[in-house]
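The chain below stands alone, shown as structure tokens; this is the form predicted alone.
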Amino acid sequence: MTVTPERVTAALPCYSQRVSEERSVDFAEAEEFLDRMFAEGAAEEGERFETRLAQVRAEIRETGTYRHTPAELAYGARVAWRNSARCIGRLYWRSLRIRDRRRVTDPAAIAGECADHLRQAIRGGRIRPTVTVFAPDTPGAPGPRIRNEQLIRYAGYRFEDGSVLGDPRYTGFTEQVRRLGWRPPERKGSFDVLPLVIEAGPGEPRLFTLPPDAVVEVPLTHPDHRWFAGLGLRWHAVPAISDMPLEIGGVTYPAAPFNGWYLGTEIGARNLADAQRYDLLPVVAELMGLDTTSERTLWRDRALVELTLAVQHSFDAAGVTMADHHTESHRFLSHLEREERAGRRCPADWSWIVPPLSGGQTAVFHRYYDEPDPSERPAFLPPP
């Protein structure tokens, strides 16, 4: 789940632009997250359908909104994994932890819960999935806002004659939190971690460097290539989200990074291979002594998975989880069955659960899915 470059870029000079939600939670919202948790047998052993709806209903008449019981934010979270129409890695919703975190609402100790969300996914490598849930809008209050795309990325520096030095993705973001007073590296490289962009408040950005001890990297070598390690490349464990608000039952939390782990052509088939990020499928190519002057030589199709397999095995080899597109695959259509075993829909986005390397061999080919629902809920939203 990733935005483009456009509007990364678009969105940073929007500092004191509130997405501030003026309105009351809509009952009706808040009774049909209700409904659907008690029927799934999800609320507390004990409590009444009933008796909550009630309370909801007193609580947003005085307030305008309504606070989640801990089991309701943590079903909510899970439910909007599961609604996640992109994501292939859903048989594994339920086992999601929730960090409740929505009384902190100071920028560096928002900043020091991302941190700690890092430390605890990465559990030595045994990467799990993991929200950090902040406070959530009310009515003339807008919740913390974290402005990266994740809370780990790149940095990419663009240079008068056009060239890029890291990521091209995030040339733009790099730019706007230079102005805002991040400082470089004095040696600038490929893999400089971005700084957090917290903001707690109106037009109010405040920027964070992660600890080193929160960035967990793997290096990147190839099992049978021994120039590969050559080429320096290292990517980031854990891909945490952390633009993506998550709406529950009629109430928006704008701040609640969430992590899985990778599969292996998120990296080695499009960060590292796509011609607008590293573009390093002509440089493999290049040191594999392939013949580039021709497309009918299948160079590209080659080099990549050349990639995607140093990726795979130095995660291996690191002991870091990481997923293959096989694999995953067919844990995808066991999740699928299983939803039609509930007697749910199981939202689908082809384009994205089909992977970028060797689609038509993979067991989520051929075949269609439920189209997504842009008014499922709970869910994970497109960044504002």
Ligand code: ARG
Second form
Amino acid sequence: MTVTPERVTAALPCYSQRVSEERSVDFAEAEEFLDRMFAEGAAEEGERFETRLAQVRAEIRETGTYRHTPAELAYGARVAWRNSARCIGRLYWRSLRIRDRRRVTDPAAIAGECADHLRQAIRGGRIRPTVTVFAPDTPGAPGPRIRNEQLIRYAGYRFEDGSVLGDPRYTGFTEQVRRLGWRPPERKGSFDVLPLVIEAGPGEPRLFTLPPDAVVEVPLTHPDHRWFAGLGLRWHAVPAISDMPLEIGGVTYPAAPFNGWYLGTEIGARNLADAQRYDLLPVVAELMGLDTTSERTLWRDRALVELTLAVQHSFDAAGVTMADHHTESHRFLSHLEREERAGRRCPADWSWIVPPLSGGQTAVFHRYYDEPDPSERPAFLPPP
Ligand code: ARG
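Moving from the form predicted alone to the form predicted together with the named molecule:
Let's see the whole complex now, leading with the same chain.
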């Protein structure tokens, strides 16, 4: 939102009216959140529900919003993960580490915190699920935003003949950052890390290059095929989603990048394999000596397995946490059981939970799940 001088003057006679007109926090949402937090026993020792509720009510009346306590922020972020219907890795929702950076508002400092997030999350390879929470939207002042889909992503360069070098998913984004002044490396490659695009305060968003030590990547090799290394493939170790606002108790944190660890299939059976991404199945099949002239040789399927195996093998060799789809499927069902035992629903999106390789061989395939409710909160919201 932009505050023009006219709006400010018009609003001056009655500030509290202005805040309530402009996205003031809905008290009912705050109440529902606190109610659940206390009911789940997540409140601080000795804290009384009524006292906290009265405090929050008064703060909203006065300022249009309220500040979460560190315990509320942590509980809210963890439950937002627990509520993520597309995530198969939710068994560990309680272990989410929270970096409270609500006071950091300067774009360069935000970029620095994003780099620190990546360094701390990787922890020498033992990846730790982490969220960094920056300032919330308040009535009259939007919080900062990170325009990147993930903190680490690879550029996609589209050439005049229509061909693409790099990740085709990000050709549009790559053009945008180039218009904002980003200069690709002199020798463009398939895995050029894009700059962070941070919007904080008025004016153009600002660009920041991630320091190399914050971007851990794994070179891909195959346990049996020596030629595989020659493809020069690699992938980044940490998936850190940065464009999903975190909403807790009526308060929106537009910049709250979070990471887990990768599942081998995300890279091997999607990012590197999809025809609209790196499209490597024909290349791998060719090198495997498969007959690609007929679908009936199942060359795609055979190449897909080897590609995913290479990813898994390489992450293991590099000592970087990576899950496999069979193990993660079992863990997800344990999570579901635990949730049901705790008397909670565990909505899940079948089409996201079932892995893109050997779906029917995993336990998650053979059942349906509670329908996700898009109004469920706390939540990581779809990107704006
Ligand atoms: N599928 C996305 C990617 O390949 C990452 C989504 C989040 N995944 C995760 N394991 N936390 O980049």
